[in-house]
Amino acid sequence: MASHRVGFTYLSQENLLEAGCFDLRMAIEVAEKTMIDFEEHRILFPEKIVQIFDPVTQNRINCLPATLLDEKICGAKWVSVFPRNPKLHDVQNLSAIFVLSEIEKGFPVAVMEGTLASNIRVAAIGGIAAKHLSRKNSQSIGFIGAGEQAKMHLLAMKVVRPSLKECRVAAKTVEEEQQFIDELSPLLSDMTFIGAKTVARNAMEGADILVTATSAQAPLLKAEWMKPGAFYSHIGGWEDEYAVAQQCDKIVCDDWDTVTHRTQTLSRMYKEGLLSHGDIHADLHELVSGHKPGRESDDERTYFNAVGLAYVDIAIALAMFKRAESANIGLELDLQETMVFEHKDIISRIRM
């Protein structure tokens, strides 16, 4: 007689770190991997659900598919995101978990914490498109916002630009600044560290590379800050000037026509009609594969927006949950022992 057990691992935070799944060289590799994929149509990827709860303050709680066709892996990732988080209760704006299922049977593999994966996906994504539109010989990179995103990509772009040796930082606050400091200098001992003590242009004007990673929802990047040369990460809302898009040769997206329907400043613009599907150079996706160029000069300025693609998010868990399986670590749950009606006591059991 079939077993009917069902049964899953559970993944921790910790549990993961434990395993050595804060590794952004893997989560770089994969990512790589799964975009060629979608290219080659090997993914699932259907639209989000998304549940906004105030759009004033835009709390919500989002759930984003996709499937692994060659994996044999559905996956979902249900996140919320709090924006005043931080500021009311002193906690992290964002929460996340993953379910994993294998399509054979359908039967869930992994819950695992989310966060770690997805803070981690944002980052190598802007590691890969520095890695194909920031000049090579990159030194200094410039942060406006210094939250667990900005660390992430620092850690991201230095993987991907080893040359990087200055970074300088923007906040709210000098103890923001300062935290920032404090936390990724001992990780990266090769490179000057500088607070800008509040002040944008300080952290961004002539560097290498800019990377706004607010919650703002205001044009805090100046066009005059970015040098030629210079390539620009943006990761929030509404970050920077019309005017940084529209002075740069390149423009890329991870996937411009779900930008479109968001509130970037590139969606901005194309609500405004003043920027269309022909002035965007590529999605990232088309650089990985070789199919369009990335950066052709050194004087080239180029424009990269981010908006998140759960495939990729998907990925990377199911890499993070091959690699705690590995290492046997995770605590192994029963969704069920047996079916419902083959409980010796299901009659005590009955409410009617």
Ligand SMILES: NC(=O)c1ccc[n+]([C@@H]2O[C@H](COP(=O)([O-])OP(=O)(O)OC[C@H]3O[C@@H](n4cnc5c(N)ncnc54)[C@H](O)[C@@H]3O)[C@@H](O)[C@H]2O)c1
Contents of the next structure:
Amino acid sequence: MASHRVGFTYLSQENLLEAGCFDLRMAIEVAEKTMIDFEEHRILFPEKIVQIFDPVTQNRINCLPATLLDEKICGAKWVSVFPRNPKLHDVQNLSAIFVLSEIEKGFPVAVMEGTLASNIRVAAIGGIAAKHLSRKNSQSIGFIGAGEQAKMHLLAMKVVRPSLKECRVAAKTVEEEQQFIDELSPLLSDMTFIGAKTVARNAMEGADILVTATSAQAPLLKAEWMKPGAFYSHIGGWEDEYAVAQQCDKIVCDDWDTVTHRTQTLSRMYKEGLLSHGDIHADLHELVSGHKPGRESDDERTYFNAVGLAYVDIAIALAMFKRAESANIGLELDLQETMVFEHKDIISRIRM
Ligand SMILES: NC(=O)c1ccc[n+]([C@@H]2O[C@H](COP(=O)([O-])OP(=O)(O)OC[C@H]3O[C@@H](n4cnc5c(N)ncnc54)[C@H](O)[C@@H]3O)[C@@H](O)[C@H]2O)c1
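Switching forms now, from the form predicted alone to the form predicted together with the named molecule, please provide the structure.
Below: every chain and molecule of the assembly, starting with the one above.
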């Protein structure tokens, strides 16, 4: 008789780190391949399920499924976003867990910590956009926001643009700017770091690459700070004045259709009739596949906005799981030892 044991691998964040999964280069490669698979219809990507508990705080838990048909893996990200966590509780605003199942018998293969993969995905996508839309010899990068997304983004940007030499950072407090610098400067020892003393202009004006990754809802980035040839990656909600997008030569999204349903700057502009489909140059996968061009001249200003593609999260989580598995890292857990009525003592366990 076949074994009816069902088991899966459990991976904590510490397991993933030990297995070498904090790897931006791996994430970028996986994300690029997965975007091509998406374009070629080898991904199932249903609507996400959103549960917002409070319209004011926007505290929410979402469920985002996707299936990688080539890999025969179906996964879901269960992700909580509680924007006030850092301020109220001094803890991260985002936490996530992944479930990956194979699609031959439909059994789970892994349950994993997902915050790492989720944050790495955001940065990997920004890095891919920078690869196609920033100047190859970009030297300086400016940030408004010094949180988790900003930190990850800097690492991804440095992978695709190793020429980066200077990083300027503005946050709400000088302490946060300093923490960003203290955490990242040992990793990027060939870069100079400058805290902007909370003045956004000091961080952004004249930078080759501009990144906003804030919890703010305000037009923080001014169009006049973005020089010709600069690339802007917009990560948060409403973070830039409309004139930023209006002056850009190319606007690219991870998924423009999804952007139209959200609330960040481009979404607002679309809803106010200030931006239409024709103003969008491409979705990112079209640059990756080469169906549309990325940057075409040194003077172009380029704008990228991502809202998040869960199939990329699932693909990165799968790559992490495989890496951990090959390093023999993780905890093997039973979901069941056998089918329920096969347990020897089942009669004594049933209550009616
Ligand atoms: N696009 C995506 O795919 C994606 C994915 C995950 C998170 N996000 C968004 O990215 C944003 C940042 O996330 P995080 O986890 O890094 O948040 P975080 O709370 O760790 O950091 C937020 C940063 O914004 C700064 N900030 C807030 N208001 C500011 C202001 N007025 N001026 C200057 N700085 C200001 C804070 O000082 C802090 O450094 C959030 O809006 C989040 O929802 C986007």
